[in-house]
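In the block that follows, a single chain appears as structure tokens, in the form predicted alone.
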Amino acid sequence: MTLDLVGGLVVVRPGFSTTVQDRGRPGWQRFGVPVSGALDRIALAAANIVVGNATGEAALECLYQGCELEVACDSVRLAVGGGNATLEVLDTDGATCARSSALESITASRGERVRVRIAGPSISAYVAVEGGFALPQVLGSRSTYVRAALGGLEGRALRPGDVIPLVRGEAEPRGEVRLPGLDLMPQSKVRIVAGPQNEMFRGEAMRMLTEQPYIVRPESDRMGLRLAGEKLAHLKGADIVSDAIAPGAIQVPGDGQPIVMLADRQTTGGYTKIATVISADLPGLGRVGPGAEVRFELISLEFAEDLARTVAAEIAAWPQRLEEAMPSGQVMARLFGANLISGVIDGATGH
């Protein structure tokens, strides 16, 4: 792809699977179509905030490790969400020159580089450019589905030398914004309603779901999240006629071991799904990478139901509750800059 007059980020460093996401493509699945979409869509709605976005507004979403990325336009404001992930940028000499925290936007000028550090806990991280990407939608969303190589670039990770085509070719002139007060670390604590297929399981399964600690296996991907830990016994086996797969879904296959359906999950699936994790605590496991440990707790529906409007709530409030950042690098060049002192003394003279 070619820069067009307006410009872009090129990839220098694309980090070990770094997509282009969204919200997803809803709507879709009747035909066979995942949704995809960002594994964490908290971090992508506040990253999206910061920098003046719709919540649902495409950005990268690196997992494992960050990026690199070289700006070709005037400008362009970026915020990262995801939990201790920072936004470094280096002058055409490779020094650091600006720094931002998660969640803290930060502008970039033409040739200098913007690097993402991943400093876990979390695996995953959203950066948000002001604008978004000028890139085409497939069915209605830019996310990227590997698999099928729909969206995003090219309908896969990012690759070296890769221009993402940007909306916007200079950032707004304004100052830096903050959205403190959000906690996006990886969560523990999963809650779960019970169902659709519970019936077809052990008295005991559902209790050894709820008090036993479950380990991410090395094999989860963006399509699921594989779990080691006590067997979940069925009653008569694991098959059913295939039905569909719900975000979130807990599919239960032969050998026992549960599998939380993801954001690129199947349409359809022909395993007994024993408990469905809920959506306001969904895109906490979008953070969790192989060895955590993920223990779940049965909640009542109305109670999921009454979750899911407290975060929709929470996240209408979010631009109403940015304030003014600076980052650390303007930081100590103002500090520098300014004077701070009326004299100075040199203590081997006294004057």
The other form holds:
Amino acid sequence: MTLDLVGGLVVVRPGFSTTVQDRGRPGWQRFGVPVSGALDRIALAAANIVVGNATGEAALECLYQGCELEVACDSVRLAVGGGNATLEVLDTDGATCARSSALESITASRGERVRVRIAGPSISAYVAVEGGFALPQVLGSRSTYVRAALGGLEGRALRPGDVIPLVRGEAEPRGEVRLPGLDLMPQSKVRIVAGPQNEMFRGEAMRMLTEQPYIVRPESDRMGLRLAGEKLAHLKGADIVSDAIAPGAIQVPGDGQPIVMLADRQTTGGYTKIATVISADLPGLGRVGPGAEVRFELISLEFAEDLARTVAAEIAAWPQRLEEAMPSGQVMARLFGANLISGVIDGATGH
Amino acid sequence: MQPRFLPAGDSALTIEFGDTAELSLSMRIQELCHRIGQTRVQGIIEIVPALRSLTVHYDPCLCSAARLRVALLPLVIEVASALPAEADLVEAELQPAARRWSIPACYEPEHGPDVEEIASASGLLPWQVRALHACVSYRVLMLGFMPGHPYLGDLPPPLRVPRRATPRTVVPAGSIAIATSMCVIYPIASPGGWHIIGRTPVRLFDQARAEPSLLSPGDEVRFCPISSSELAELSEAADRGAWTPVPVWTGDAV
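Any chance you could show the form predicted together with the partner chain after that form predicted alone?
Full complex below, order starting with the chain above.
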């Protein structure tokens, strides 16, 4: 391999939980292997499109905090997708020499540092690099599944000093672009379809689920979004003979508090599932953090399938919507403006 | 029981055959998985067999739940009509397993901390619990919970006890554990609420192998008792990659 010749990104500060994720590892669930992949597949696809990659290419998923990376190759083009996330390029003296907002590409050169910030309210950001990461596919995917140490970089979250090898050692000589007009902020309204076990709940449970707000609990992780709110009562009990768990399934254990099953969900489980979040709205749940409010709205399965097709068609049209980003001088001017007013919390360093 | 279609969102459809975990039901589900796999309906991503149901994951851009139901209904009816109402097939009537495995199992007390408890709950002596567990053959009903984690059935009736009231926070990798009508093996250390009765040196999941999961749904498994020193030897060999069990029999019937 030519990895050593090409170079990579050195992890200076890994942030709270940064893992390599692509669109996941389907096809192995019958052997108990979770699908994993990006929590927010829309942000992943958008960031990839901005750097000229296929939508499902592996990127760095930062949760709660950004990260800081040092460029150890000639040059690299990057983009970040997600909420108010930003990228900053620091020169060897640590001074900011360029900055880009979400879904705007930027190029950094050897020795420079790239700082990813998550300014909130979205808790996730995806850092895509032109050409992708030169990491091996495990069972057809580069996604990290930490519990079984599968994929990504040694099957774990990034640590200081890690080197993430790149496919390209030099950015393609072309102008920077941006993808305007996308809303990657957390959505409080989340649409669901009934089932598979809605009949195993008391009659008023679905009404409670859709009329009362639920609050995201801090124990949430990549496996499930744990919610607190009106208790959902079962008819006979919370346990069923285990069956498969679909993405977005809303599992309700004995305490009556719903859990939305996310990317790292187990393939099978033994709790009743009252409803399932539609695939068009599931990426939005990858953006909400503890304390956020979620409101569910019941729709028909046919409508949910239509919405899934609409989202796929929109993503397919994004490459045509790319526009030239501002020249760097204007970026600098804007940067000063932003620094004067924002006082952004530094996610990576905690400063 | 009539099979039922249960929507599981806009990209998965579950077909449920009953509400119990039984070997005969599981065998029918695996037969249906096999038949659906052969139809090549456009848009199917993967089929996941579970204990009493199977779930078809699909791409809503290429397929829909309504179209899937139409395509799958004839197969479901075929398989369901071959299913006796009481689901009381005897083992001899089941499809022969594609593969049979002999899984080494160390039942010595240090590796089976819950054998005494099972014995007192079932009115057996500890050695009888171990002997009973090792004297029957099991089928892989489902893999789930963790990569390569098998649910084996059916457990001999005297050994059937509920799960532990308080789950353990760490169950060691390779632990063989029982509860309800099933037996499981933990591929990696994880929390668990099943009663631990032994330990195997077998690596159930290894991403480096061509077939990462040792076991597949429908495989037949027997446990072969080994001593603590054999467990240590085989564990060490498995860690070095020098030993992986091979099926004791591969049928040409399937």
